[in-house]
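One chain is shown next in structure tokens, namely the form predicted on its own.
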Amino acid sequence: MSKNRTDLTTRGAASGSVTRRTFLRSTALAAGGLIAAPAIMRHAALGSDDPILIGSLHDQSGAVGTSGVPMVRALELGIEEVNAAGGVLGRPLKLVHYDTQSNIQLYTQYAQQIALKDKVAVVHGGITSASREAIRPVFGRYKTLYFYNTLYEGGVCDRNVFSTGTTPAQTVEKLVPYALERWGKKVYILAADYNYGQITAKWMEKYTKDNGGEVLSVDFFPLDVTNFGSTISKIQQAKPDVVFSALVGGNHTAFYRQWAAAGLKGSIPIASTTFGLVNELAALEASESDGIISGYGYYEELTTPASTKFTGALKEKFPGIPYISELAACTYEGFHLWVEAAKKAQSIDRMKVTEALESGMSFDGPTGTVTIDHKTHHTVRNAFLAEAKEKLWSVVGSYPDQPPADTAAVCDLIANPRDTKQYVISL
């Protein structure tokens, strides 16, 4: 079947062992059609007229869709716009993006894909941290650029990979003392059953005991999971000054519910790193949600120019648009950064744009001044504390140019360029 620009192309979906493409397009590349290179040529070999591909690999669907959609249409307004100003080096981009419908064999089969046979130029891709870690090998082998633009546990290190989200360093070092000298010494710790969970949970743990607090119980659950009543049982029993939550998904958001109707939402209060992310303010009510506190690198709620002129262009765009989180306006942040770096290295060659990302390149979006850090490849930027109220955020702290790694976590690809480790810390 031929393809051309104006085509929206799809591969049954009815398992997941099934193919699920979708070119997206931005308006600027109406007319023409693309044509296929050989699998043997190289970006360098197309011609001037030959839209940059730029890849996409986010869950559409599934336990973590609603945190997806808005990070796809980030890069969507971002194509729309560096097209509008004429493209990069001449060229336009266009959008090569697969439902990975969160399902991790199916982000395995898409990564390939998207690697080897489409060729994109970069990805930005992954949700939870066992997506990235599932998809990371196979970029790094087939030397494909990859920008993981999610908030998560911290420690990756690989040359072939930026990460533009927040760590631990920057939003739960400033969460749990805050959350602390409010309500109380005494913790419980809830989180999610995978890589992300576990090691913010242990985050949480160093974070409080630096603090002068004690950890009474830290407890771990499946992203199916939805039946939390055995576990609010013992946090009752337990009486802690506060939960900290780590919980992933939307399942998780049981648990919110679960707790304001146990009646226990006015006496032990909530801090969480991931409330939010699949638009738990729209799915739950004020009652149940009120009062929550969560530390992001992103609010919709920010009110800078950029912030503004960024939710006000996706609105517009992509009207009933989910809530607009750090998902989102790190995606958008990592796409501009790619682009920024694919002009000063005027190429898009792999090692020339990473060297470019590598000397510092700065972007102004809508979070504030995001810098790439040389030594760990994540980015020094701000950071928030915000109190849910009334279904939306206020932000009660804002923490400028946050570095991104803890001495406790150490990454440094200036001394060791070819490390392609997750460092882990140790309680």
Contents of the next structure:
Amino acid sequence: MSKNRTDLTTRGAASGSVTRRTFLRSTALAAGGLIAAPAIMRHAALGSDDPILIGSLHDQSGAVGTSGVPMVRALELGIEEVNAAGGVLGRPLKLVHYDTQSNIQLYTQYAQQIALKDKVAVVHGGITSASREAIRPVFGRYKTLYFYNTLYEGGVCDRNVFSTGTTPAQTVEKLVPYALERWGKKVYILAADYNYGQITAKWMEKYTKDNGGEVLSVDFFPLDVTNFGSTISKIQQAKPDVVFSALVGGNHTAFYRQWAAAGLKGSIPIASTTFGLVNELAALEASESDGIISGYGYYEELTTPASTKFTGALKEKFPGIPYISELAACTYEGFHLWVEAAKKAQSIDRMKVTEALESGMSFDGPTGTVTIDHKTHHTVRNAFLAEAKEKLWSVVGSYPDQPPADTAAVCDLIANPRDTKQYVISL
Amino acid sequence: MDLAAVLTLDVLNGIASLILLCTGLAVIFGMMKIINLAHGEFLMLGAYATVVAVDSGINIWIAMLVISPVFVGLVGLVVERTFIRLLYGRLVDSMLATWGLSLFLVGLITTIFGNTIKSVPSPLGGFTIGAYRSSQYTVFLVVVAALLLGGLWLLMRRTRFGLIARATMQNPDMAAAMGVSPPKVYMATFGLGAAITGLAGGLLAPVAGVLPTMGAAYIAKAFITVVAGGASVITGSATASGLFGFINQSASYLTTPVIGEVFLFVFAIVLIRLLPQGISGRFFRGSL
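What would the structure be for the form predicted in complex with its partner chain, rather than the form predicted on its own?
So here's everything in the complex, that chain up top.
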């Protein structure tokens, strides 16, 4: 680049009169060249054994930071393993990670950067549904393959996106009938007031009605609500048999504490699609959490060899890591699915990898066997129900090879590969 | 009837929470005209002080009622001595400085404790009113809020410190001429405000999720309550907390928590439009 700059300035000087305009222009060009230089130099130097870049956009701080830490750790573990085994296509892998700080604006900003400047081969990232919807179009526009590895409300139909987390048909559909059968048919739903909570609450309503139950009320809570006093009174007045909770984040943890402080924990049971996903079980007292039921695609407490190997490796490499939930397990599996696909395709080209994944790619991970479903770009995977006991999850039900039936009902990427919508259930 | 009793308790709890949240801010803002944007983080420090103390085996009542206020009060003194004292009378500068302080404290606590949720168990159980259950801790919060306001009133009205503090706030030059040292009074007042906020943080710890960013959830409500309350620290805090707590809790109960929050803020905007000097600027002028 410096050669380029010399040329420009000499040309200006050679013409005899360096006018203000040509000077400004050449300086601007030179400055532009300098800024772009690292990217261009790296690009030019791209050789056959240069690392393949794996992108990561995960919150490491802020409201959902606790969820993001184990996800990045899982990626780091996966990359270390693959590199130890010789990398992909003979090239090592390298993580390019940005801390999105629970800030949607940073998500879009870093998404552009990771796609355009870093030119990563694939991006794993996004925790909340809001963050996924912010970056999904960016990766569509800049043709960067995107893996969303979080359990969510379902319905994303986009050929550029692979969603490896569980969806309501895999977990809520099991959780609701279990709770109705065990405790009774009248339910009261509490959910966080953004797209995840809103749509998950609809699924809870649907499965409750499908199983002959009755929804007494659905209450939504902004993420900064901390006082649940009036809600607790309202719930008592409604006298439900069970409370379903899709409350999210640190502030909403207050609900479980205030619920227990009022002494209601013994009288009205709680089933949740979000509780225990982060480190609630470690943070709360056993007396506050015992008996709460949840449904996920993975629990740290699973005792299969693959699971104990995974948690053991993470805990050894990263002492003090927070609870290893479905978030970390699915991120690990999403990463390995990409690696397998790249090996199969003998390329890291987006379309070739996508086609390899669509061929029904499978991986045996800590949660069991995970298979990509071509029609929806979601996964067929195991699901589990567990009950909190003495600050640990005790698995009470397992459901092998659950298809993403909710998304499959609305999304068909074989018939409409150009679809990029998120479908929302209507009741 | 049982329901009415439980609901009354909810409303009182809402009011008490607001009083605890905003009194420390009101002392600093009302008396010293410093807009402390690190208020939420003082609260967070108080909560962490209780968590750490309880984890190291100290009785939870001592942790909440003594350690949290003393610790945050000391932090307040250090903060006042290091940079707030250079910024008196410079409203915007003090806002920027305390905002920076709030970012610093969040970063510091995240570095030390990580951004995982901490907590301490609630020390009291529930009790029954007819068919309903409520928490004894709710009642405890109401009592503490009342004692806090009463204690502050006694301190300001009945002690020599209160007299000197009030005199300094009204006319620092005159007070200085009488042999009072305004910088010392400012320092003590800032420390007092911080200590009250620390107490509120400690009391919140058993019923909230304690994490470094928890202050953000409380700061908007604390500010709007103090602004609506006006210049009088005690009457302003009490009346504004009473109104807002009542509106928020009853609207949340009658509609949804979302509408409850909206109601609170719409009401606050209208109130501040009608009473730009705050409630106490109009109705309780000259009160404490």
